[in-house]
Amino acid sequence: MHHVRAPLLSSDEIAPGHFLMRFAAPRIAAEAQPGQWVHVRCSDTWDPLLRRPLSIADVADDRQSFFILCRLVGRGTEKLVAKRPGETADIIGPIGHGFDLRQVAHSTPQRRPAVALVAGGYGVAPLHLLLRTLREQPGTDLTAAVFIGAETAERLLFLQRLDELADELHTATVDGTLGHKGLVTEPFQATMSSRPADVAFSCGPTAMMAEVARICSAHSVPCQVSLEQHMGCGVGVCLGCAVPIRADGGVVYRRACCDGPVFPGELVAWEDMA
């Protein structure tokens, strides 16, 4: 990981309270992998004290800059989104173990591997970079079904870009303002029952990812989940982001910040997640 002072290049409110921010940081952008994140100091003072963990949502084509999706939720993010282009932020990254792309088989003349990506609200950020990377991976011609859900239509993020990258785009909103009315796991389950994917990736609320993992297990489909945990230090010392993982017939705790944030869905002890 690198510790840099990165200039802000742009900041756009792409949905109410959601800002896509682009920082110039060639060393971070050059090494960033889907599922990794950065630790950002929100202001130039010690208020707030702790950094904020933010997923890397995309990287520029020239690998000179990267994008984060920042959701306005409190004093820290309020200070961060108040920055203007030309101002800088203290950033550490890229951090963590991201998605394992080796589970996506290479295509053959007879078969194209099928992947499913299931995102809930803000959890779309790492999946956007994942799908773009899969599309650009040499030797892989795949079919991608994207399932994205949110409370309302205005909170469905990256829709145009995902529509360009996906073979199928399924939307779900709790209030029914766009796509399926209900939870995003419902169209995902219906699709998996008729056309199971070869591998699934997911990020979003814990309950959603637990259901995605259950559906995948029922169809013997490997699943990778990016766990959204509160992270304090970001380097594995404070243990504030510990998550229960099944191992050797029991449950052990792993650090989401550096052992994850991506884990096999079938290994997460969902009933013990806070």
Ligand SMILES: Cc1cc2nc3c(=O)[nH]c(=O)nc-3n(C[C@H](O)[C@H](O)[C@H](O)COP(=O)(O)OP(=O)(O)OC[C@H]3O[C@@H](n4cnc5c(N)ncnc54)[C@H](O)[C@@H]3O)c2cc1C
The other form holds:
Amino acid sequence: MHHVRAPLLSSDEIAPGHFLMRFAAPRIAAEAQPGQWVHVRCSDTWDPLLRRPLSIADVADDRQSFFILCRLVGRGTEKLVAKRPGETADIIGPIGHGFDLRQVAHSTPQRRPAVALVAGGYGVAPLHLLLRTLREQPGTDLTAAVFIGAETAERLLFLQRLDELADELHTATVDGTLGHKGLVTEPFQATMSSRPADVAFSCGPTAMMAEVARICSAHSVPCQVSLEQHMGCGVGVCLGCAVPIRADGGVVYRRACCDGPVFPGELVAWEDMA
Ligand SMILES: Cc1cc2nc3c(=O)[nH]c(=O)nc-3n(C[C@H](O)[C@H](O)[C@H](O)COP(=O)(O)OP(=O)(O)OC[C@H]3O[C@@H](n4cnc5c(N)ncnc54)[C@H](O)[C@@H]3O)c2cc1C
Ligand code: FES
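Switch from the form predicted alone to the form predicted in complex with this ligand and print that structure.
Entire complex below, previous chain first.
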């Protein structure tokens, strides 16, 4: 984990209120793993006091810079997306345990592992880096089905990038402006019923990930979910990010910041999630 002052190289509003921001930070970019995140001070004043967590969405090929996909929702993200190229941000990262790539079995001439990725909204960010990394991993020739959902077509993020990386891309919008009209878990469930994946990965709203985990359990398919808890310290001290995880016949609390944010979906006690 590194603490750097990173120059902002570019910032583009790729969808209304969603900014793809690229920071020069070779030490963070060199070590970033899919599912890890960075803790960002959004301004150079004490307002807001706490850093904000953002997933690492991509790294440049030369590993000199990394990207975040930031949705403008409140005071912190408002100050962050107001930064212009050339300005800097105080960033700590990469943080946390990301996706476990070992669950994607290596391919053989007879068999290509099938993975499914299910994202809601800006949940595409960590899944994009995951799929890119899997595609570049030597010895892994996989088939990837990607499911992305949003309220409306213009909020379907990274559509073109994911289309290039996926074997199949399924889209769902609540208002029906693109793809399936309804929730992204509906086409996911239909596909899993006919062609179950070997492993699934998910990031997005808690209710969506709970449903993904339920569908995967019903098909005995392992899944990994990236949980989004409110974070305080980001280094495992304040316990503000505790999430309920099943263990030894009961429920224990784990820290999403450093024990996660990625956990096995079947181990999360979804009914106890705040
Ligand atoms: C591991 C992790 C990865 C994340 N990755 C991304 C990402 O890639 N892109 C992205 O746009 N957002 C991501 N988020 C959510 C992002 O951290 C919050 O949207 C951000 O902190 C809101 O800050 P704010 O000051 O603008 O909003 P606030 O004014 O603080 O609050 C506005 C809304 O954001 C929610 N929120 C506030 N603080 C947090 C927090 N620390 N964690 C989660 N939700 C919060 C509040 O419930 C509220 O609904 C991630 C969160 C976590 C925990
Ligand atoms: S955010 Fe403080 S322990 Fe996780």
